[in-house]
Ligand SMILES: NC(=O)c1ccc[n+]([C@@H]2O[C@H](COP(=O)([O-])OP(=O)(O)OC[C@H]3O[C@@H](n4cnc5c(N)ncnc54)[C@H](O)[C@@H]3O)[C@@H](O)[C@H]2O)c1
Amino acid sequence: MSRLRVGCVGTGFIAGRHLGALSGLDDVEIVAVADSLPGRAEEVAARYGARAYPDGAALLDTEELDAVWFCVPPFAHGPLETAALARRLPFFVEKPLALDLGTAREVARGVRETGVVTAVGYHWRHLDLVARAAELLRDAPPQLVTGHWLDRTPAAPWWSRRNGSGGQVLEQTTHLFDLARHLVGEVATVSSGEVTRPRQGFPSADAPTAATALLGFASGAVGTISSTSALGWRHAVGLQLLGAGLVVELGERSLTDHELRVSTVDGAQVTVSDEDPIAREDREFLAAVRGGTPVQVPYEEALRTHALAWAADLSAREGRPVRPDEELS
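Structural coordinates of the indicated chain alone, per the form predicted alone:
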């Protein structure tokens, strides 16, 4: 089998997870990486025997690739995807899709018109624990959903700025919105509130420090998803789903392992897994590039999650209920 030539724009933490997974595949050659931070692209390129570029545009203009990964901050999305579409180049995008909804809608339109193979990094869907949770919930559909992302403020200077990350709801908590959609179904309406307080060490921060969204699902279920970045540590990340006689809890114990807790009247059973969902989603995307089965989260599917996170953020900013489907139309 011929080796697929791939590149990666961005060399931060999540890009490192993807590059590490890709470097372990015999049928993949990492040929190029790009990063705007001086020296970082060269350092990462040397590690994988690749070429370094100062930005993604230069990489795409120069290299002949079979696929590319875009692991960039929210504000950098749009031009990169447009360039890949112009080249009919399959691309993997790390969430969130963009800083806003309009950019993501335009990219989605281009994906539909070109038929380019895409995938988006909502990696929780690739956990066996999530598949097991979905099986359990088929017999006891969720009536109540509660989620929480209680964390610190990441050090990246763009993260605490609305014009850099869009805020925690768009940049982080979107994983929980995606998991809720996957396990419960579409959200019909969302009403949110937010708090913005000064952050020590981040004098230019203007993104909310806490937010809560009240969700009304099309199934009739109700839920809340809350988040804060006001802590000095990662305290808890997870989603709880309650059906008749059943509580299913999914949590991220650390950056490398996850937990499923299933509770009934007879007690609780806990399963911990250190499986690597990022490596799994990368292999799935590459198989699709080779003409295999479709990916679990193509761009169009991820757009619906992005629209939900956007609706939650919009509701808090404007002080009104928002219907995600109306934002997509």
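Any chance you could show the form predicted together with the ligand after that form predicted alone?
Partners and other molecules have been left off, which leaves just the chain.
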């Protein structure tokens, strides 16, 4: 089998996870990486025997690739995807899709028009634990959903600024909004509130330090999803789904350390998993590039999750209920 030639734009934390997974595959060659931070791409390129570029445009202009990974912060989306679409180049992009909804909608239109293969890094969907949760909930559809992302402020310089990350709801808690959509269905309306307090050690921060969203699902289920990045440690990340006589709780302690707790009147059962959903989503995307097989989270599907997180954030900013569907139309 011929080796697929791949590149990666952005060589920070999550790129390290993808490149680590890709470098273990015999049928993949990492040919080039790019990063706007001087020296960072060179260091990573040396590790994988790849060429280094100071920006993604130069990489895409020069290299003949079969696929590219975009692992850049939220503010950097748009031009990279547009360049990939112009070349009909399949791309894997990390969540969130962009800082705003307009950019993501525009890219989605390009994906639709070109039919380019895409995948988005909502990695929870690749856990067997989530498939098991979906199976259990089929017999006891969720009536109530509660979610929480209770964490520290990440150190990346772009994270605590709204014009860098979009804020925690858009950047982090989007994983929980995605799980909620996947396991409960679409959200019809969302009403949110937020608070912004000074963060020790982050003098230029302006992103909210806490937020909460009240969700009305199309199924009639109700839910709340809360976020804070005001702690000095990761306290808890999880989603609880409650149906008749059943509580299903999914939790993440790290990217490869997840837990499923299932409770009924007879007691609770906990399953802990250390499967690597990042490696799994990468392999699924590569199979789609090779053979046109489906991916679980193509761009269009991720756009709906992004619209929900966007709606939750917009509702808090404007102090009014927002319908995600209306933001998409």
